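Below you'll find only one chain, the form predicted alone, shown as structure tokens.
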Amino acid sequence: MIYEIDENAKARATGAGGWCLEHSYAQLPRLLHAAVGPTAVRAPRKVVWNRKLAEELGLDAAAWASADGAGAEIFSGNVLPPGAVPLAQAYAGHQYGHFTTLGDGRAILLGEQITPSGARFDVQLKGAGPTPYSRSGDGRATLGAMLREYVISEAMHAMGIPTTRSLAVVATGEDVWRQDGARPGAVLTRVAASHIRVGTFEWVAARRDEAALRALVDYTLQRHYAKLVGAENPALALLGAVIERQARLIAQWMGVGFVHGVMNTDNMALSGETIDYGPCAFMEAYDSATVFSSIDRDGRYAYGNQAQIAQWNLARLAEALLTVLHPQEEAAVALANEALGGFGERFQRHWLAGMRRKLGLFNEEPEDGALIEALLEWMQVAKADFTNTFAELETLGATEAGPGSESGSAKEFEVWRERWRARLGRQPQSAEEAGRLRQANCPAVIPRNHRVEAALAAAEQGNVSVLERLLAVLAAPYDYARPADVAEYRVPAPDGGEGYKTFCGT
């Protein structure tokens, strides 16, 4: 079947203050989504506004600006948005490993914005009222947890990180109640390629239903893979595609330090974007074991296991495949496994590409692998800081590196800094453009988890401006050249981040 996504669609008039809504995903059968809408707030209040994306989206940014007005109703959910048709969303999901009917408990699609360029993005309420997906919960989100995802999100972005993005928070002027007691509530408008997550496929595939699922492989390839339409085999098409996407997204994560911190299948998006911005934080000491999640008290969605798990999630999604992949099941499950197979050496491309680039190198050599490794070893003893260590290293003192950069670690760093030296030396670009790669793929900056937690604090109680200097020094992460002010940014935390944890907020 096909679907009508309508590539014409910014020819089209849009509707009051620059909205044009679309809703191809409503056309997927009844079973992937129920209609329902958002659940009204007490006194809305915008809290952050990302006016740049509204712009990109096509939207009147200057319309939907203001603390209290037209906007904080839109975005709260008070009133929806000219030619919205509101729905939820089901899927399922692995969570740490079992598997659990999911949905969405407590956001809302608006509908797909078509940009003035013709792109297409989904327009979600998170945090907006129950649904029939919530299983008991209150189907509302807190302050704090709707503005980390902002930060972070929008931090994903500016660093080249394809990620879902943060178009507005409204506080509802509602409390939330959560484990540690009340707190504000908010909404989060996200905005994103889509929302298909593995878990969407397991939830059709759970049900049995093969025409679903065949209309959910040719719709996911519709709208996120145009150039396999067509394709002999439709599924296993899809597959490879996201098993290519997901190495490189997996990669790019590392490279910067970041944890996703909840890597269950529900937050696995097949477009390739980050998504679902929960006890996620960024590593500050390196050590490939770090966790950030409360709950995660095994550490099975820990820094160094995050690619093994993307790769058990792909699993996953190959499994709900099995049926639409082949008529014969043992066919299908061996066309399933040789792509599963290849995952590995896509990721080791991409992280080792990424950390070429990081150490200023353009060209490949055989032993680039264990020259990475020697370094993380390194910081990993002397507890480093990750982002500074990339960041400073043709400058960096190794006794300022970290809490356990001392002795025998420093003259170890200074002999490992010798030998990246005489590996610069053997490529033929000068040790300027190396720098500059190293600078344009090292950012300078990153949300320290101190510095979230004081801006969301300072948020909470009604001053804004800390959150709004943050974002504005993570908006340009790769920029070396900014006014000294700044460099307290950069500052690491100082335990080095060492128990610092975050919760899910839920």
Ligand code: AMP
Contents of the next structure:
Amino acid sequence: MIYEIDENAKARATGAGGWCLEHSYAQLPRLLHAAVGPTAVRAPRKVVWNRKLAEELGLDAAAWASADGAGAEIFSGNVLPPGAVPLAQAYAGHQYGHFTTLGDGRAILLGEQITPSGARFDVQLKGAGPTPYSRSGDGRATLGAMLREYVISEAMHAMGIPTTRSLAVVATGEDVWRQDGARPGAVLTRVAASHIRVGTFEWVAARRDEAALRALVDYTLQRHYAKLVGAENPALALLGAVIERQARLIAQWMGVGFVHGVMNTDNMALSGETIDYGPCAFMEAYDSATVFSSIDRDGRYAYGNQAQIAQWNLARLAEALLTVLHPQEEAAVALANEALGGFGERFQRHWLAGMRRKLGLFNEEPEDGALIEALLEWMQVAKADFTNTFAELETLGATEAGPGSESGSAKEFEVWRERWRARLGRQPQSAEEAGRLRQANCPAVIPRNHRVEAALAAAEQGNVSVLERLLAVLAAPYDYARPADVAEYRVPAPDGGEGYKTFCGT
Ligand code: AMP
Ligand code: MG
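Here we have the form predicted alone; I need the corresponding form predicted in complex with ligand AMP.
Time for the whole complex; same chain goes first.
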């Protein structure tokens, strides 16, 4: 079946406000979605909104300037934009290793916005009220959690890491009840290449609907891997392409110290975008066992486990695809295993390439991996700040590197630095060129946890200026030319972030 996905759509029938919504996902078999609209809220007020992204989407930003005007009405779900046909998506997923039936319990897709350049993006309201998949949940979200997703997702985008985007956060004027009592409610408008998850495939496979599974494979290829449409074995082509994108994505996370925190299979997107910012956070003092999520007691989703977990999740995708990989199960399993077996090497290649760039290395030497490992080992012992160590490799006085720096550690760092300098000397590029490569790959600023928390706390009290300033700083993470401006945002948490916890499901 050919869906109406014309990525080169020329005729763009634009409605009021620049909306140009299509609904290709709604053409997929019925088991994948349920028609449901947002539930109106009492007093919507815009908290933050992404003018630049709106413009990229072709939306008419000017109309939404006021805090309680048309923008607040649309991005709270009170008023549907022209052409919206809202739905919730069905999916399953392995949560902490256990299979569960899920679905959008609090998110509602308005449609797919076709941008002026012909690209297609889901526009989804998160926290927009109950759906047929809400189970016992209230369908709502807290202002703090939605602002957190806004800040971190936009920071990831600015760092050049594939991610869903955040268009707006609107406070609902209603309280939501969580473990810690009443919290202000909010709706986040999320923009994504799509919301197709590993769990979407698991859901269809669990229903044993092979026709629907084939339709979903074709649809996903058309939407995200157009070059592979017409492949001899579409499911195998899809699996291989997703493995490659995930290997690259996780390597990018590792390169900036990002800990996703809840890498359940329902939180892994087939597009290769980072999705579902719940208990995620950036590591400060380097420790590969870093975990922030309060519920991740065993460290399943720790920083250093992320590649392995991604591969585990991809194995669940492969399992879901088995019946369409090959008519004979044994042959299907062999194809799946062969594809999955390539993940480790792909991840390692992306990781090494990324780390070389962070060290200013243009060419390759066999010992580069060991050089990087030696730095990480030193950072782990010295409890050195991950971001600042890479950003300041050239100038770092090792004792400033981290609060836990132990005696002897400065000397060890100098030994490493000499080794690194010798390595730099063996490439044709100049020191200036190496420096530029490093700065383009080592963020000067990341969303430090204490900064994010302060911005969210102020916003909850009605003061958005701290948040706006943080967003402005995070919008240019590789800009080293404004040190005075951002100096305070580069300072690690006093205790290296040790003991910082994030809370899920809010
Ligand atoms: P997450 O941990 O955010 O990936 O969510 C896991 C599942 O729980 C998804 O199916 C969500 O839609 C659902 N969910 C999370 N919070 C709520 C809520 N407040 N009401 C209804 N469903 C929710
Ligand atoms: Mg999720």
